[in-house]
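The chain below stands alone and is given in structure tokens; this is the form predicted on its own.
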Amino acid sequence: MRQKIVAGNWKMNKDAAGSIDLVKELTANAFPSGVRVMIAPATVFLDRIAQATKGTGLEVASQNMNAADSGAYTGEVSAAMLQSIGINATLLGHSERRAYYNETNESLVHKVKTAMETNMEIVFCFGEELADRKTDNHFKIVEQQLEVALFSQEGLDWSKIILAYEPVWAIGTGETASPEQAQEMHAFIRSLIQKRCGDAVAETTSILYGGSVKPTNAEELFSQADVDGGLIGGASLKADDFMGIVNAI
């Protein structure tokens, strides 16, 4: 049975404060039975925030990790670090990453390896931006994302995988795919992992969706039947919005 998924990604905000306000607001209230709730807050917040929620069922997770063990790398953070803080699962391959610091499909080979040579679990992120879909290569530049990245590489280790696609057009643009191109999108993926990887990995491979969730559109989109969830964006920086989603779920 796939497990039910709602992420959150703080992205860069929030202070040190605010970040533990949230977190109070968040652990205030009770999560629904069989749904995972992740937060993704701002890596210099990671201790204090892993600390916060202990014991009350929300999970935290870093927005990015190096490929390398440790070295001359300034300003990133290696699995290592994370790990001894207690943070064991890691967005990898979101859009702005890929956008604003060239983040490759080949790139990201080197980050996932690391993942799974260090038992982190991955969030793996991916989607096409507008122009792809206008030209009907959607499909096209999911399957290559996937290819290069995950099919590829030999021994992945799948229960530590969770795909999150997410259509660029609709990060941020208040754009949402309809839930009928979001559930076309989500069974194309789930057949890609069926002919790569088997009926049972495909079976078992949580896929969110990411693009603008609302409250007001989550539930139907997360009725859709290859919706396992959702990795939320700005709905996440607000206690009550969150929370409407992950009760949609």
Given for the second form:
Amino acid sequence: MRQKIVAGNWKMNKDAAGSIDLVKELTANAFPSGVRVMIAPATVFLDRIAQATKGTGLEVASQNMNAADSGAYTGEVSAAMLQSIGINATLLGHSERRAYYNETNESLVHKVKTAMETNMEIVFCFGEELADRKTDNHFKIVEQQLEVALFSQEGLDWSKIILAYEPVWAIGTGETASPEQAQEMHAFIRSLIQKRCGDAVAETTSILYGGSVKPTNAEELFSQADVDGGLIGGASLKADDFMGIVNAI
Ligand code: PEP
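Having seen the form predicted on its own, can you show the form predicted in complex with ligand PEP?
Expanding to the full complex; the earlier chain stays at the top.
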């Protein structure tokens, strides 16, 4: 059985008080049973949010993690640091990190490897740009992203990997992939996992959709056979909107 998951990526939004207020608003709700609800707040607030969410069922992830164990990497955070404050999951490969911080399929190999070695769960983000889709290269790009960063690595623990397909043209743009486009790509991704890792892994790996998911379009997206939930940006910053999406699953 694959898990249903809704994860909110807060990006560089909310100060200390605003982060705690949003956590309080979210945890005042009962989450639907059988659904994992996660948030990825700014790194600087992870410690206090980990404390504030203890025992609430709301899971907390980091937005990023360095590949190295420790050392001279100014401004960076390691898996051990995150785990020392109770954070055991991280997003990796978000399109904004690829676009603004030179993260590549190749550099993600090291981050994925470190996550596996340190037993961190990852939400691995990937997806094509608009130009790729316009030139009908979207399947090829997605296959390459998965091949380099994941499939080519030996001995991955797939029970620690959540995939998040996020077409870059739909992130923060208000333009959503249609339910049919999302399902078509998710089915393709699942077929790749099946070919490279076998039936059991394909059947149990959750594939989230991300890109302008809102309470108004979530239900139709989540009803697609291979869409197991969502990675939510803008709409995760308001409790009502995020809960509307969580409850649509
Ligand atoms: C994201 O950044 O992962 C995302 C999906 O953003 P938005 O929902 O705002 O498009």
